[in-house]
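The chain that follows stands alone, in the form predicted on its own, written as structure tokens.
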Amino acid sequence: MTITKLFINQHIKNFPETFSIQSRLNVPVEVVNESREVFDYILSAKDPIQEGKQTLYLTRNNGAFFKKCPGTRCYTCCDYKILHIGTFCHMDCTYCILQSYFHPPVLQYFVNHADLLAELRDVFAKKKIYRIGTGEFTDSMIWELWTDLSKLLVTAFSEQEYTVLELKTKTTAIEELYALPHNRKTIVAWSLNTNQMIKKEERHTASLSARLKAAAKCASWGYPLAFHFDPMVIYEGCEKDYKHVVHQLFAQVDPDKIVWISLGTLRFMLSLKGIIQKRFPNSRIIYGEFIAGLDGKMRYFKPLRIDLYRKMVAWIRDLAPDVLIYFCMEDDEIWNESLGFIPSEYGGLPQMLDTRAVKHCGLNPDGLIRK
């Protein structure tokens, strides 16, 4: 990643993490009294989103690190939990919701790690199974070049038996994971897409082959894996391309190493459409057959989603019959038409995923009891 400017909030300028990051970045530094100074700098740029991707702001998280995933009651939610380590991303996917989610979009990293670890200790003490990810408001691994975040988190999670960490990425920044005592309590996950989508719509991300090679390497280090085909995009020839991705995946990775695979098709808020049109005028992904969903997001017509989902499920099942497949934010009709069952038949999607984590990550099954 290319950082051209570093802002440091005065309240954390003497934190050890701040000194460590500053020493690894040879860029102009400015200490600010409040976040508004950084926001004004970003907003004054011709392209604030692009400026936000190359301007790093070190600050503290004044709220909670441990959060609920902002799902919607209209669709089946997996009860995922978020570890809020920072915001935004230096990669530049056309469809990225973060372009319109943050106002303005700022690449900020929270350095008050003592508070983060204190919250995690409270979570671990509950002795209840949680699936926690850092990839909701950012990519989990973009910070690896100049922070020790993976060492901090993987080590902390390895020392307990009720909670699993998922690091979700489109990068290959995995080398720092090699020697860590993970104890299978960290799942390393990749977002996957077709070569055409990666080339045209996922700028500055790792290639498909590079992602799969990195996944195979993590598996050889004993890490459980996960994969997310999300967002899947419908275009001419997409079925052949997605089938090829599935075959490439299982040519590189043993299905027994995979905890789960999620599927989801392109969906976007109307506010994002204008941003994509302005920043990526050559992109055609927003001009498909869409309709407003129950959550207000634009989605492909349900029959189109079901058709693609059915085929993806069949291709995966053919090569990995025992891998858990689930849908990200879809309703019971989609589940029944595409997978032949609805989550409530198996105790609900959270229970399905928790049970899978017990099996593959060695979590204590006592934590399955939900109160």
Given for the second form:
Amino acid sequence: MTITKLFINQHIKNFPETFSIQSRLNVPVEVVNESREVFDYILSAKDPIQEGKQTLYLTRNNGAFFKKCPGTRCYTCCDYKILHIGTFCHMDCTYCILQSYFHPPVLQYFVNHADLLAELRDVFAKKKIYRIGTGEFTDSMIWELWTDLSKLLVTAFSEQEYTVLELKTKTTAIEELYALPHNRKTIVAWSLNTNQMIKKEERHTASLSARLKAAAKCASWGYPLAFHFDPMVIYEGCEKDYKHVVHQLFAQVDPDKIVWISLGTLRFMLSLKGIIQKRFPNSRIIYGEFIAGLDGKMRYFKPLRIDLYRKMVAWIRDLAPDVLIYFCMEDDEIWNESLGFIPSEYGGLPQMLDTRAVKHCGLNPDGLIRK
Amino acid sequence: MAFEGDSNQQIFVGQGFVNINVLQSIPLSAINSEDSRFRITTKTEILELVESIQQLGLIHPPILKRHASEYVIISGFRRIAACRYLGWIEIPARILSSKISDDTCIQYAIADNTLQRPLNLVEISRSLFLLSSFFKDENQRLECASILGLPDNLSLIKKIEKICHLPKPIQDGILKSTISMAMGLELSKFEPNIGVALVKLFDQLKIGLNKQREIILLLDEIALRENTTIDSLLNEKDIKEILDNDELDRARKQKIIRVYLHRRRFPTLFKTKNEFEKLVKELKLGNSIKLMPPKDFEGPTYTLKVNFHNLAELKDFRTKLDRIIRSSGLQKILTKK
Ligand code: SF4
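Same protein, the form predicted together with the partner chain this time rather than the form predicted on its own?
Every chain and every other molecule in the complex is listed next, the one we just looked at coming first.
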């Protein structure tokens, strides 16, 4: 999807980042005094979500850049931290939670990078192990088209030894990463899914083979990698397809380069169901055997989740016995039934991931003690 | 003046009062009963009216409008049909001039109907729809609707207006209170034959609104999951057998259909629930103890409920609980193995 309109907040119109982005986009520009004007523009469209994907709003982040991931107490959370660089995404996945998360959803990019870097310096100064990602409220790499974000972040993270950055994406926009001095403090991660799901439910994203090719390239440039099978969708023939994805992954990528692999089946807030029905009437993914989870999100009936997880774990372990596999937002029963242990046996999921990051990304182990 | 001849009776039609008290005798053969442009009534049955006209005569003459060599009916469709049935050759009627515009005629039609009886929902819908085709200005339309005794709330009007476009069996379902107006509108999102089939089902089983919604949701999602249509689902052997089973009363059929649809929509959940119930039965807990699984088997918490009246029963429970704890059945339930 291409950007058709650029809004610039009056307060940041003279920022160098603003000029730089503006020069790379050949679209009508409008300077606004407040965000409300942009929101009204989006909301007046026939399909505000679609409009939000085509409208870029450059502004400043007046809140915190460094945030906690909004996990819930009912399921095991990985204690991930978010670097809030912007919101929304120009790709169009049926199940994307961001469609119902922002009111209205707008492709928003924060250009007050001096504030961002200052906050990061404070985080680094704590000398504790943190895993920070930019792919929670947006796709980490879509911004590569118009910004120098990866250069800014990868460089900043490379200059310290306690915190690791995870860039999570469904794109192949990795060219800029090639020449950066990453010092293994940036993990490049891809969400993986079956060809059928990518084609039907992940519009405008890169194909599976393209994602894997990009991953292999990043590995060859020395970047640690991660993969997220999330959301896995249960459909007729899905097992054969997911097994094939696992095989494709390890045919392209050396398991030693992988820091972690996460598994998660499709889950969604009920408010998203209506949006999916309206925007993607041909999609069938919401008609699985979903029940309301303890956090209120719809998730597959537990035995179905366990069944698919068990198989995935077996296929992955078969080809990559030493890779750390974890579940995103699942409970002890799922862990035990699918992996044969629960996180608390290893000090908890955050500890497991931190230790892995220390080992694979060359973080300072002292950071583990300070936590 | 809009009416031909002298007149004393007045009817209010938005712009003001127009005299309509002139009666003319019109040959029934000159009246075009096929033209239902101005028809408001949903009733077609005339026998009661025939009887009344036979006994008391035609108290309230129809309103007609001259159109070329014939007359178009503005109001009085059933009265004219009843007089034809009685073999009348002519009928007394009030005649509007051919110069009168259609929007004024519509107002006459609505006013004449509302003056005689309260309109039902479909008639109100038709009236509002007829008005909307002439009043492009929303405020004027609301004002006119209000004067004619119709709803004047825009959001309500927008909903009601749609009803007259629904298939006839759905409209009838609303009039018979088999379905609510809201349900009628919900059904409009389906193909007409599906909406009609659902109303038929609801009528047959006398299902209340909440359960109607539940059944529609289940059918819709099953159809989407299985790549079929609600129509074909309703015509499947399993469902037909339940509906056609004369040994089952309505309430029972309703229950069996709902269970069947739930099982089909959530097969694994259903199977797990059945297995759980089977295992609980094997524990022989009796009537005073109830073991309940976590909701949808998602959380970790099981619930054990005990009813007791006195200490002796509670002591008895303690013994039972001991036995249950030691049983392999409980192990099976908790470990799901
Ligand atoms: S790539 Fe991620 S952020 Fe973008 S639409 Fe898909 S799920 Fe949403």
